[in-house]
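A single chain, nothing else alongside it, follows as structure tokens in the form predicted on its own.
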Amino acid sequence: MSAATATAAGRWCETAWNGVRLQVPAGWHPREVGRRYLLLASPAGPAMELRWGPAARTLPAPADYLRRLQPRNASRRIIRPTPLSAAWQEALAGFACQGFTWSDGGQAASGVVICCPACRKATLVQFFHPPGAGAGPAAARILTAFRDHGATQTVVYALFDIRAEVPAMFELAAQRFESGYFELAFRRPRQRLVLHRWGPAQVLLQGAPLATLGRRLLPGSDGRPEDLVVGAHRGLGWSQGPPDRGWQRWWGVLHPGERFRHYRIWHAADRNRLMGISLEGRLPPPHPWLEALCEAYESI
């Protein structure tokens, strides 16, 4: 049994990556992820694998996209062109698609090559299947949810027990998923963005002040915090600007870096988690989007 079959009746979430989001079931997690690469895997394995390419400046065509990823060694795997099943085709409509399979040895797959005409991405999707077992109702489902761009100018990022709302004009930099800390880092011209998240709080604190644990999570984060409410929870700010005059300013603007900096740090208490964001740069505020940045990220 294919686990897009075993879990095709049961909970569900969110997961959003890099412009491409969708609902899958509770119990799959991701195994790998890349820029624009996500490996989820089920108890029994893995499930589902999807991999998207930017946006082109012409709409790429899904069987030319499918031939691209023919092995050129006969030996390997051959993936086969097949057409896609009433569900799938209800499940896409409005995208340019290409189904295909593919089996090998123990394992197969049946996926699909998905086209946007409004933002041009080319998306390869599969399903994970033992040779003959079909890749099972859920994955129409999951298909029906797939979305690969928002209508707002802002990115869903929702993976693992994190989900925050990026605004649109930063581009993913780096991902880091380590035991008890998250990074999300964003970048665009002359600015930085570092999403954090540190658990669990109670570990982290130990009686001390989320002044001085700040300072040490956040280097950089110097002088004295304001406090601050990110929802119903109670943080702390740090904000840091250039000098505006003498020497240090003409210094500052012969020796460009990061001269702005933002840092806030607030204590998820029901999730036990530590949430943190530091902006760093050369753009002065305000940032009218930084408060709702801090609003909509959450550990769930």
Second form
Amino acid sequence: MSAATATAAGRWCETAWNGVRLQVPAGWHPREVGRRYLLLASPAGPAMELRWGPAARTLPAPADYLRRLQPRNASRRIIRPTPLSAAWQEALAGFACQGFTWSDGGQAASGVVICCPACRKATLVQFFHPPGAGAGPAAARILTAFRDHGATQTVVYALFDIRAEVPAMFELAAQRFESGYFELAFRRPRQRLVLHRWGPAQVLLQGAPLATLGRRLLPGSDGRPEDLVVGAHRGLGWSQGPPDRGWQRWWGVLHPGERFRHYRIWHAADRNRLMGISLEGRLPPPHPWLEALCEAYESI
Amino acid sequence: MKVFKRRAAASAGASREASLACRPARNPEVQETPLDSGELLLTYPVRVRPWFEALARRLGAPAAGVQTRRLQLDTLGTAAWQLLDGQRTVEAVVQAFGRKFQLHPREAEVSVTRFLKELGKRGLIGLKAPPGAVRTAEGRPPRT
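Now show me the form predicted in complex with the partner chain, since the one above was the form predicted on its own.
Complete assembly follows, chain above in first position.
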């Protein structure tokens, strides 16, 4: 199912990653994920590729970006600048854009370089299709929903079956997508945030209490947990910090390794998942955004 | 980063569609023993390598052409094993497994295909290829 045939399938889903958001056909899943890179594949093979990054100083024209992509070896694939179709122009109104196509043996692609004057980000989007065929109407719909910056102070991450709204002060540091376990790690000065997702919960729990499993899944979550309600789900939380009384407080000041740790885990029974958050660092509470982060972090 | 750590397709491997259309069938020599936990213990014969058997004979050990090995499946493995009826295709097994545990389709596919590969290595299952299956290379988009 390429972009040419995707609209027939009907369902669309949100895909958002590190500042970029778009709607894609529900049958397209990420095949490769990088910090500023996504390769989405349909059941028939690779369907769409995105890569993006901030402009260094002044935002160059999209045609300049395209010129940089041209291979120096003339025998290799040549990227041809093309004018945007009316549908793509309408979809990308407000952006500076340059369309392109390339064809190489049995593969071809149509794409566009998008430069956003508001957030000064350059994005390359390309749709793969057989040589001679176009990108199809789905591509225009995907580009219509394309956003490279948001209006709020949070960054949306929606990939596979997880969705989170992470405060913009955190920068994506690493990601892991393995069968049964997803992990998104973020950082900011003196603080580290990790979002976890485990599944299937019925197999992991198998009658064991959530507290026992939580201590095993979240190393460092010692002590007695407190009961929490996250959205409609029951969960547990652990909070630890350096001692704040007497000589132990001064001991903590003299030893910068002392950290504040917050762990939360909850059972999304309707989705058969366990969701978790770890927050570690030297910044003391309160963290007013933590509640909103937990509420918005879900399995979809 | 490759999600689910899947390797790039080999240059002469079966295509994804052809692999998903295969019908996995259990080896009839495998014996299943249900455990109290609901999991399964599989017992299967393994033929000893001829050079090892010859060496054992020279050292005076009794001839043992066939050895018995055991494999205990966990809850997920048991569920996947029970779906292998010789009629379902790999794709149907993936879908049924994903539905049972509410897994994301891609997550279910990677879990089941990895499990089937492991069973195949041990000789516990065989794969019936669909009629007219063609071995092709799976393409990957060139870098831009």
